[in-house]
Structures are given as structure tokens and as C-alpha cells.
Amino acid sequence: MTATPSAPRLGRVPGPAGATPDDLRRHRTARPRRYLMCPPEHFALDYAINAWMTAGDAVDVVRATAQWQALRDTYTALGHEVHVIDPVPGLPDMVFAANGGLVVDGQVMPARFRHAERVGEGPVYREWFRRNGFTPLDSPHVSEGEGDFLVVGRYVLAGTGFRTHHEAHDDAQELLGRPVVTLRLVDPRFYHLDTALAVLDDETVAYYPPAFSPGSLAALRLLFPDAVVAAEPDAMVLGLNAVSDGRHVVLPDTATGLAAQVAARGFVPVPVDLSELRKAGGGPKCCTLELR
């Protein structure tokens, strides 16, 4: 059974009275990451599958890849570990990576996709997971990784509405040990928890109220009562899909505001321009799994 609103709450207050965003910085601290990501060296927009994807709308490969390098070459100057899987011709979102499952304590979840288009990801994915030395515990329901997975300390907040089925959720929860708590997502342009929620550090998160429903909505209010609360202009631009080792946050260089908030906390944000691959849907953490 998911975990419920009455979990203990998971935000902090930022800091003491008075608190400078300096003061505040000087308490961050990046742990070192590993992280996994796929070139998109197939990337296309062959299908429409979220309210961002126009079929056959063109997009530059060449783009593509060079910001896809430079959202690596940015975690690696970070001090994190990336580990590349190969891309398989015919599978044009395999670029965004989040979503090929939810890895916890050397054991993982394979992702299992809702839309025909993406199906055949799953068992790559998977197979790269298992000759990697991570344990594959599969769901039988519908679940897509860390789209809709995030890992905050010790618990697991779970996405659906769009993609991942409920029932996947209590299967994180029995398989991978830890508690789960459920928010349902009601906007189609936030198909996926990771385009309405942010984890910033093991306490903290930003998120984009509308995104949620009223009583999954009042229950990140209870959870996260310090939490950053993003505005329309940043969540249009997938700002909040982004990635936080505990210090720097990686996020899309069109979400100025919600920089300037993260940066308030005494976060340090990283913008990088992922702009190509936005037309799919995707920002920093939709191509970035973590291997826990």
C-alpha cells in the first residue's frame, strides 16, 4: 500500500531568520552522482505522444547531440559519473534516459511503457541494467522509470494520471522497500511527474502547483510546506524538469525565474540549453537517470 499524506514531513524550513542566500549556499553540499544518458543520435519526431509533440515536425540532430554533450560535459565538470547506453535505430525517445527505470540500493525497476511507440525501450533498458550488475525486479503495470519516480531521501514520490499506472506504485513500494506516496497529475502538458516536480535536495523540492490535483496538491502543501513554488512562465518551459546533486541544479536556460528562486535557497543553478529536445518534451532530467 502507497504511503499516505500523514508520512512524516519532508521540508525544512530554508534557514534561520534573516538567512542570506550566501549563508544558505555555504550549507549545500553536492554529493557525487552517477548518472546514466543516451545520445540522441536517433531522435525524431515520428509520433505525438504528449501535448508537446507535433509528428513530423523536423528537428536538428546535429543540435540535438551537441546540446545532449554538453548537458554530459556539464556533469562531468560537476564531478559525476555518466554512463553511456547505446541508442537502437527506431526508437527516437530512447534519448530521454529517466525514463528507462527507477534504481534503488543496486536494484531496479524496468520501466514498462504505456504507448506502442516506446514499448521496445523497456528491454534494452532492462538488459543493460541486468549486464551492469543492477538487480531487475519487473512490475507488471504500465511504469516509465523516473519520469514518474522521484526519490526524495527516503521516500519515493510517484506519478500518474498519464503514464504510469497506480498499481506500479505499490509495486516500488513492495519490490524496492521503500515508501511511496501517490500524487495524481491532471494537465496533459505534465504528462510525467519529472515535468511538474523537481527534487532539490533529500528535503526539499519545487513543483508547479496546477499541475496536481487538489488532494495530491494539498498533500506535497503538507509534505513540503517550505517547498519553491514555480510560476507558469518556468513550468512552460520545463524548468522544473531538472537535475540537483544537493549544490547545483541543472536546469533549462529559459527558466530564469525559477533560477532566481533556486538561487534565493542558496542552490546554485546551472542553466544549459536543451531547446531541441524540448520539442519531444524533454529537458536536463529526462535525459539523466540516476544509478543508485
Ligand code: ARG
Second form
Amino acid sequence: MTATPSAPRLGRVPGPAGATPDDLRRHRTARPRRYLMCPPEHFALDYAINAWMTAGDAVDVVRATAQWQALRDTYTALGHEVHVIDPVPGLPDMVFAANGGLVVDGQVMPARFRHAERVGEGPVYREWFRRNGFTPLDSPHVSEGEGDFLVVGRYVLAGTGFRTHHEAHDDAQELLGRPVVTLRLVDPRFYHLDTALAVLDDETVAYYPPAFSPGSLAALRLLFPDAVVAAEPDAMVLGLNAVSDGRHVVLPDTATGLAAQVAARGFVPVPVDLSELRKAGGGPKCCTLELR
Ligand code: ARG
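The form predicted on its own done, now the form predicted in complex with the named molecule:
Once more the chain from above appears, this time first in line as the rest of the complex follows.
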């Protein structure tokens, strides 16, 4: 890890102007991460709570499990540590570990799910955090963890509009002591912030502009003038549901345009197939909670 001489400015692209992807790649440093994942043992489409889901559609649990395992192996191969929480029968969306809470500095704001179908996951994740040394700091408001809260350097970007309530953004700032920037989501296909925006490193994001309200889009442009702007075909395969370690960007293999865009910025795209889990509206990021 290289020391940063001065505090990084959000949105700045490191390296001299006119740098080639190769030049930029030399600046991209992977920071080893700790992730929490949950195997899709009980994955099913028993209900539909987002625009991607059709209740009663068939899912292939064996295939979902193989795809999930490949994602887990990808993280391990990149040098990251993966912790696993035991899946609970009757909680088919528990595989989407990102929603379990927001973990910062050894503290966690556990999720409070909006839909009755997922409410039961909250206490299960909370108990895992407590038993593994993370201090739970509870908000009484609806919030869905890293589905709607994304840490960018010292800041937290927070989505609202479909799931996490705005009041929970205030609570995240008060409880965790990180500046929280509210972003309003307007397209039901992009119901969680992590379906519309990916954090690539401490100062770089990629996002899909039509997912945001006009004011939130203006705020994003101000904060991240050099952001990677995703195109519709990539957004429509949940390409922004990506996990970056600062150098490698793990993203859905169907998001080929986005992979090329991040590669042009010197990141290393790592495509994975999570097509079975996409039937529930999830991708690599949804399956991954970072433990900070
Ligand atoms: N079926 C789940 C839901 O609608 C998918 C959650 C995906 N997770 C995420 N971080 N976007 O709640």
C-alpha cells in the first residue's frame, strides 16, 4: 500500500493528464479486503419484491451455488479473506449479504428490511456481527446495508427512494461518524444504490445517470467529475453491481462495455457469471458485504 501525501479529492483520476491505461494501471493498488458471504442454499423465487423478480419462477440452486462458489474463489484468488454466514431456511434472499448491514471501523449499523419477506434476515445478520466482534449500532428506520450505503474513501453515499429511508442516512452519520451524502433513486429497476453505482476506489465511481433524480445527478457530477459513466446495456445486466479492491473490478460477465471502460482507466476487470442470482435482482456486489 502506498502512502498518500495529501488527502485525496473525490473524483480525481490519479496520474498525469493524457496517461495511457498502462500508465494508470501502475497507480492502481489492490487493498486486501475482508468480505462476508452467504451460500445460496435456500435461494428461491417465492416472492417478488423488485422489478427483476417473478414469483414462482424456477431457480437452479445447484447452478446458483456453483456461481456463488466461483465468486468466492475469485476473491480468495485475489488475496481477500471471505467469511461465511450460515444460511437460514425460509430466507431465500439471505444470499445477498450486502444487505445485512453497513460495517465501518469495526462498528455496524444492522439492516432493517423494508419488506416483510426479508425482515427475518435482520436479526440473523445482527447476531453474526455481534458474535464476530462488530458493535451493533441500531437505527429504528428502514435501511438495507450496503445495498444502499456505499463507502467511498472517507465518505458514504446513501441511496433512498425504494428501500432505505432518508432518516436512516442521518442515523448512519450520527452512529458511524462518517459524512453521508444522500442520493435519490428514481427507476424501480435500480432499487438499491449498488445496482446503479459502483465504487472503484477511494475517489472513483461508476454510475448510470438515469437511475438518479436530477438533483442527485447534479451532486454526483460535482463530486465525481471524472466518474465512469455507464451505458444502458451494461446497467440493464446489473453491470454496476460490482466489487472493486482498488485494482480488480469483479463484475457481471455480460457487462462487456463497462469492463472496457474500467480497463481504459487502468483497472483490471474480473468478469463473473451470476446469471442465476440475477433472477432475484442480484449480482456480485449484492452477494458481498465488506467488513471494515
Ligand atoms: N431480491 C433481493 C431484494 O429485492 C435482491 C437484493 C439484492 N441486493 C443488493 N445489494 N442490491 O431485496
